[in-house]
Structures are given as structure tokens and as C-alpha cells.
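To begin, one chain is listed below as C-alpha cells, in the form predicted alone.
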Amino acid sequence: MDSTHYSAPKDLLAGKIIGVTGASDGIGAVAAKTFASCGATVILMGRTVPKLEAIYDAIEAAGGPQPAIYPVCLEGASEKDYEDMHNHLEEAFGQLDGLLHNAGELGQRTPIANYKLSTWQKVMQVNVTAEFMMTKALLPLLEKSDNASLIFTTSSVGRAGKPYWGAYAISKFATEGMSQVLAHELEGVSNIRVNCINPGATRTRMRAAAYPAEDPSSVKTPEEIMPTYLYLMGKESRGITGQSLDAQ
């Protein structure tokens, strides 16, 4: 099927746990609000809690269900700050029904000869370790869902490396890569599935940092994409696993 026409019931998310990282802004932000108008309990995980708050807001102006904020440092959260997350969460929900990895830092745009390893090493942390962290910590989660869904996400420069994208592309490339893994770990012998997402070019403020000169109105709104969004985290793309979806 294509899931970029994805027609979301309005329940389909209904009783569902789903954590959002990077939920304060851009593709984040929105994606934990689709997710609670159909019906998700979001839980909205970032580092600045004012725009958490203000995504959590509005979720409950929208009539959702109440959302949770988890404030998080991907750049500097230890492996016991991701085993706290686990108690806390483990305390307050039970379990996870989905996580969608959103948060990512860009690095620098210039060739690898230049590249700053200070630079290098935050993107690599921020992109891969802090997922792969946050990921074996809640996976003991997302095992007691029926039906859970975790989704990284990726770029078209994680795919296919273009000149001057340096740590970031290098750090997507890893991402997929850390998927599949996932994916065939899991697959036959958990409810968990592992997919990515492609969001591709998308109104955010890391885009527009990517391509200043752009003209925004050019590319599509983060809303405009959560067609595929929707798809990977509900129920009718259960057996999907170890797949690389484009969202436009």
C-alpha cells in the first residue's frame, strides 16, 4: 500500500503509549499531535521543556488525552539515565505500544577534511548512541504491547552519501543499518516491528538551516507527511519490519 494516502481512523491509536523524541518542535511536535488526536496517551520527550509544554497544551486544548513530558538530553543522558526512564515510565504506563526516534542534530554542512570532531562526536551521540540506548532500555516496554511499533528515523543522505552532509548522513546510513538489525532480531520472536522513516523535504527549522536559501512554501508542511506517520504506528502495518518508508 501506498502510506503516503494513508487514511488514519479516527481511533486508530486508541489506549495506545507512544513516546515521541525531539516532540518540542518541527516533525516531532506534530507527530505527537496526530498521534493524540487519534486517540494516543504521548508521551513528549525532549530537552526544552517550555516548547514540551506547549505542545502538551495544545494537545489537551485539541481535546486528546492528557499527554506526559519526559525531559531528556540526548547529548549528555548516561546509560543509567536511560535505565531511570525505563522505572519511570514502567511505573506510569506499564508498557510502550510505540517510539518514534525524531530527535537529530545536523553537524555541520562541509567536507569531512574540515570536519570539527567536537562536532562529529555530538552528531554520532545525539543520532545514533542516544537512540541505541534509549532503544535497549525500553525495549523490555514495548515487549509487553501486542502490537508495537518503533520507528527511527532516516534521510535520503542516509542512503545514498552526498558530498559535504559529513557526521549526519554518516550517522543515518548507522541508523538504518541499527533498524535492520533490530528488525531481524525481533522479528518471529517479539510483537515489536522496526522500521524507519524518510521524512524527506519537510518545513522545519533543521531544513531550513540545511538550505537557507529555500524558498519554505516550496516544501511540504510536517503535517502534509503524517499520512506515513500514522500507517507505521497503527495497527495495519503490522508484519511491516525492517522496511525504509518514504513519507512523500
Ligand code: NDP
Given for the second form:
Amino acid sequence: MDSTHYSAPKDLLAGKIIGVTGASDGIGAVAAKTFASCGATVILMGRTVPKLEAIYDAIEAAGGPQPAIYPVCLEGASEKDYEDMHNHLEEAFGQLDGLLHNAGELGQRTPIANYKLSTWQKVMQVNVTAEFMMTKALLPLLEKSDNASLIFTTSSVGRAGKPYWGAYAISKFATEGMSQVLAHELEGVSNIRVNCINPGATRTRMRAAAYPAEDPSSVKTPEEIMPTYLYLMGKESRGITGQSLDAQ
Ligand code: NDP
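If the one shown is the form predicted alone, what is the structure of the form predicted in complex with the named molecule?
Next comes the full complex, and the chain you just saw is listed first.
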């Protein structure tokens, strides 16, 4: 199945409860709106509440199920904050059917020899440690679903080392690893499938920061890469786990 050409039925995610990190901008904002357009109740997770409110309003204006906003700063949140997140979401929704780890920090584009420790720590905290803590805290809610999908966001630089990508690339290698470890641990003993998506070059603020000389119109929009996100979030990918898919 080529997920990049997947065509989702309009009710693919009807009744599903799906969390999206970094739902305020770029790919995460479009993923949240797209999941809602297929019937999901989306929990918009992020740090910039006015931007999350704009996505909330857009989902409501489009007639989607009423979403929720869960403010979280992935750089600073503690294990206790994720326990609180679990408790609040359990009380409000009872379970989670999907979680898209999408938020990410780019860090510096510079050789390791010049890489700042503070930037390294921020990138690893947001891109790896926060994902670990949130996943650990929310696994019990995903286990309550009869068909849950946990999706991590990788990058081509997280599969083959490339110069000057520093902590970002290394964090994406770690993300691929976390996804594989979890997939093996959960296969056969839960209803949770665990996979990665590599968005590929996509027209967002992060892409523009990484490639300032590039004409943004030369790369795909987040809307164009949504088929793979829908495929992995929806029931047709049941049984697919431990994979790392390209969205284009
Ligand atoms: P954007 O920069 O457009 O969006 C990043 C999102 O992450 C924003 O919602 C941002 O929130 C959030 N975020 C960043 N830091 C934190 C933090 N400390 N706490 C909470 N939220 C945070 O990036 P993209 O949409 O391009 O990237 C989405 C994912 O796709 C990332 O994981 C990225 O690595 C990956 N990717 C992107 C590619 C591309 O070409 N665009 C290619 C390959 C992978 P806020 O709005 O508050 O800043």
C-alpha cells in the first residue's frame, strides 16, 4: 500500500480521540484540522495558546467535532506535568485512540565542533525526552482504545547522518529508535501500533529556517502530505507497526 496516495473516507476517524503535539503551526496544525475533518475529537497540544485557539476556531468553523486545547511547553514540562496530563485527559476523555508526536525543535545548522551545549540540550529535551515522558504517561490511555495509533515524526537526517544537522539529526535517530523499541514491546500484547512518519521537504516555518535560500513554493504544503498521516491514524493501518513511512 502506497500511503502517499491513500484516500480517506470522510468518517475515517469518527468518534476517535487524538492528541497532536505542535498543533499550533506547520504540519501539526494541518494534521489537527485534517483529523478533525475526518471526525476526530482533536486535543491540540502546544505552548502558544493564541495560535492553538486559532486552530480550535478553524476546526469549529469547518464544522468539526469540538476540539480541546492542552497547553504544554515541551522544553520545560516535568514528569509530574505529564502525570497531570494523563489525569486530566483520562477525566475528560477516558481514553486516547491516537497520538501524533509532531512538535520539534530545529536547533543550529552547524558542525558538531561548534554546536552549543544549551542548544543540544533544548533539542534533545523537546525532540526526545519530552516524547519519552509523554508517551510513558499516556500509554495507559492508548491501551484503553481497541485500535490505537502512536505516530512519531522523523526526518531523512534521522536515518542517515548528514553534516551540520547536529542535535536535530541525532534526536531523529533517537526517535526512530524509540518508535522501534516501543513497537516491539507493544506488539501482540496491546492494540497500539507504533510508527514513524518522515514528512519530507514541507513548506513550514522550520523548513524555511533550515533552507533560507529555498523558494517555499518549490516544496509541498502540509496539506499535500496528509494522506500518510490519515493512513497511519486510521483503521486501515491496523497491524502495521515498527515502520517508518515517507509522506512523499
Ligand atoms: P514548525 O516549526 O512549523 O512547527 C513546529 C511545531 O512544534 C510548532 O507547533 C511549535 O510550537 C512546536 N514546538 C516547538 N518547540 C516546542 C516546545 N518547546 N514546546 C511545545 N511545542 C513546541 O515545524 P514543522 O511543522 O515543519 O515540523 C513538524 C515536525 O515535522 C517536526 O518534528 C519536524 O522535525 C518534522 N519535519 C519537518 C520537515 C519539513 O520539511 N517541514 C521535514 C522533516 C521532518 P510554536 O508554534 O509554539 O512555536
